[in-house]
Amino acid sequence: MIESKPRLASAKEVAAELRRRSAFVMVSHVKPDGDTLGAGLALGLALKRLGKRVCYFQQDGVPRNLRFLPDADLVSRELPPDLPADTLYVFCDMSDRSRAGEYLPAVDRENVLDIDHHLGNALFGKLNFVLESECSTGSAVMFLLRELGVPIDDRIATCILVTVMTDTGGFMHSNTTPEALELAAELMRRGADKEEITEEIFLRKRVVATKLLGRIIDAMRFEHGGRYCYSYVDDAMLAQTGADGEDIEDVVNTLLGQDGVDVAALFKAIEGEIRVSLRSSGKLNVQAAARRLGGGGHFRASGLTCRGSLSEAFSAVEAALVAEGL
């Protein structure tokens, strides 16, 4: 039997796939965001009122400042063993589905729904709906849910408000069009609570992430005439200020949020991989850069993971800067 060439899926088609289907894995991405899971959490809640039966697949486990969301304390790496066979596992924010991790089982793509909003989406799936013009995959699920017809009530709101204000990075990124706007009052009206996710998200940071940061911008350094800003974090800073990963997160925006700085890169050298965050105020495309590494993303924001010694992720990742203009 030959395989049907991947193409992208409309909202009507992949709203008569969830009808169908009686069972669903919402599966997020390794290191998860309030996007992957914020997307999936929203669309398992709305299935949940259609009577189906839901999971939540994660290798890694809920942040700290993710748990509040509803759902978000049924989220495993464990699956339940009597999942029936055609079970549909729907993958959310995730350019290729290795972004899932090494421990989620095998999955048939007859049993892959894909729904992103990256470039370069690799059409994984049986269906495929990427929305690359969407600020969130979040606002994705949002035709679904319409299509649907499924009332969208204060928990499922504040799961996708919750995908729109950390992918716009609190509606500051270039991604915070009229219409992410829009659906922000939409579902603000809806009953999302807008300031329970400030709160939880943007404002509340712990102290060894404050101190964490000061050891970062410490190691700052500046190239290309300070239009380049890049900085690390390793396994030794994490033990010396009792910080962990997840305090990491957003760092990246500070270093380009330095004058004059056009692109920023933090480099985590945690647990024996190199992981790197890529920022861009617009000027250059940094998922083209990401992508000669192996990486991806979007035109202002992505991430790659470099092997060898971390100067040698430092050149690598310049080189590729370069190569697209720094």
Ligand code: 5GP
Contents of the next structure:
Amino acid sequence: MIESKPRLASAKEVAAELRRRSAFVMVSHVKPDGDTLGAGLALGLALKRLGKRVCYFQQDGVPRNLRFLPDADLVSRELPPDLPADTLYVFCDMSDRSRAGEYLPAVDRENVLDIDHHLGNALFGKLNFVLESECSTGSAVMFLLRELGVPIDDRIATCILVTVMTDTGGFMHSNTTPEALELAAELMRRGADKEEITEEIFLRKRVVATKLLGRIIDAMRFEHGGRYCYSYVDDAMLAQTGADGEDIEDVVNTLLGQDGVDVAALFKAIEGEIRVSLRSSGKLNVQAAARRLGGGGHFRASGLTCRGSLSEAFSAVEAALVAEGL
Ligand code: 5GP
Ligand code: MN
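Having looked at the form predicted alone, could you now put up the form predicted in complex with the ligand?
The next block holds the full complex; its first chain is the one shown before.
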């Protein structure tokens, strides 16, 4: 039998599927960010308003700066044992399903909905609602909320605005389109708490995080005529400063922001694995570079996991960047 090639689903088709099902698990990716959590929480809140049963699965837990989100206290690594057989698992903001982590029980493709905005999404769901031109997965979810006709209250609006603000870097990245700003305005009118989002996610830092940032900045190296900047953080630096992995979320953007830098990498050698964040000013495709090493993401922001030593990781990533034109 010839497998039919997965295609993209329309908002109408997805809304019909959502109406048909009675129970949902909203799945967010490992080391969650505002988009993966905000998108799932917004859709979960809306489905509950339609009388559906909703759970939120997350392997690593909700980071401190996102705990103010409505329903964040319901996000868990455990799933209830009595979910019905036709439960729909809604994967938000992941280009492939392995990004959900290894703790999620096996799920039939028939019961998977994939909602995303990454380049090169693997189309791993029964239905794949993938809008590459959207600034966030949450803004893709907005199309579904409109199709479902659910009223967008202040809680849902806050969740969606978090997705827009985090994935546009507080309206600074190039995905800050007029449509993204119009959506943000609409969400504020519906009661989204922009002040709280700005404070919790963008302004407030732990003192230990700022100390760690100092260490990472001290370790910066510049290569390729100053166009490539990279640095690292390891368990020892965390122990010495008292910071943790959540405190380095946006540090790679500081590296990219240095004069003359076109590409930045932050290597995070924490608890036995090396996670790498890549950022580009727009000249070089870091999604393609990450994909060479088994990762993925967007043209200007991507990530991957390296094996081996830190110096091997430095070499592998530099080679992948060179292959993409560095
Ligand atoms: P970050 O550097 O903030 O962890 O990730 C930047 C972007 O790349 C995000 O959109 C994230 O979802 C994506 N990304 C990060 N790591 C991976 C990975 O290992 N695989 C894939 N496919 N995407 C990743
Ligand atoms: Mn996203």
